[in-house]
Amino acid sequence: MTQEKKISVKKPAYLQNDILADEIREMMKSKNKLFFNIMGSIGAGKTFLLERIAEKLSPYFRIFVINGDIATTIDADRIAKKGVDTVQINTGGGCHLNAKLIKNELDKINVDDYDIFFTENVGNLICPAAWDVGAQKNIVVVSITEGEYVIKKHPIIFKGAQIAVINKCDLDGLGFDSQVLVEDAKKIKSNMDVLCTSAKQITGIDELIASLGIKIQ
């Protein structure tokens, strides 16, 4: 009599890219290279963000950014524009960006050429949460616009995070105050850094670099 048995394919699939993004994550150690990854919802302001950063630090380090997207260069080409080196990956569909897509990328360049690596993941506040790309830093944006919820709503991704941005705070009082998201995410968890920033009044983005640890000569 032949008999089944059921495999699950989702844990062997998280172990290898766990394995992987802690290669990255000890190569970029040993080369003492800063790494961050970047998660929000389309429309938070995360491509607005790492424009705003470029802008600051472009002028004293070399910047490497990896946008995910399921469709065009539309952002890669924006952040290309503030004087750094831009790759897009089109993920045709999927929800997410993985260790093995960032690893693809990076053994395209000689990462000895830059200091500096951002990772702007694919825009939604579920599927990025559970797939570890071997950053240092894990941020994620929310703004004020998508209502006083948010964070609530999507704890799993806000307890993998070191840093909470709460974008758009030039909206503030419109229907709820900001502090309150900034409880909520402390709620969550108590250590990670939470921010309010506005990219397009360009404020908080000072705060913003420094929290991930660059300082500016």
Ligand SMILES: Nc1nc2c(ncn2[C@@H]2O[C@H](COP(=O)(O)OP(=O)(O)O)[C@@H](O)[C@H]2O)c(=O)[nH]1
Second form
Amino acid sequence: MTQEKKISVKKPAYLQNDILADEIREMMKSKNKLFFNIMGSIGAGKTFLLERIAEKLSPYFRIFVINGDIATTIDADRIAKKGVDTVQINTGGGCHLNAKLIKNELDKINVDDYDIFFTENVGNLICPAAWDVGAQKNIVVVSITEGEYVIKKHPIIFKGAQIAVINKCDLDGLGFDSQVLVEDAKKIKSNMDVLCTSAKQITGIDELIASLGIKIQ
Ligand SMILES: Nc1nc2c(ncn2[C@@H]2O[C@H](COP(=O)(O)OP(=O)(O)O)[C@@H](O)[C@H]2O)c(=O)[nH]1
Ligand SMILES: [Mg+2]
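The structure above corresponds to the form predicted on its own; please give the structure of the form predicted together with this ligand next.
So here's everything in the complex, that chain up top.
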């Protein structure tokens, strides 16, 4: 006798996240919006770079930034001072943003009110790599003060990125070497854009904006 046994197969959380992320990507594309996910270590300069990007782009584009942190609204408050709209997600203990968190925030606004969307993901080089947020491009920021092995030790997040940013290049030569990091990033993914920036001295920001595919008319 053949016995029939029903088992319920739960969709893995990753799979559900990927489906929703694809929906967000499609929605943004159909509305002709740009959406970028900025990831990177704590203190790499993600917020400072976003402030610089906002300074350059806010006169020309309507921008919405979704910040992710365990606690506080410090980053969203900083970026909001640069003439863009922001919202801060506090993940409690969560080490990454995900598509559901992004969708919740997009549902609270009128997406048509904006041209360009950014997330600043929770600061680390591990968890955000596994969670697609529906962006068209992933950007990973590391700074040259994080040591010469920082990229070698975190290949997964770079494999999933279209742009690698080596920040704090104003400190290049002062005991830090940007070139090692540039070469490591290229070794992991040869077709990735790799840029050296200084949010402090405002260098490499125009190149980063160009790499995002944004043209100021
Ligand atoms: N020297 C230097 N310091 C920077 C640069 N970018 C950020 N910082 C500093 O690094 C610290 C962390 O920057 P922040 O933008 O908050 O990093 P986040 O955690 O990645 O968002 C702050 O004290 C910044 O002033 C840079 O290009 N050069
Ligand atoms: Mg930050």
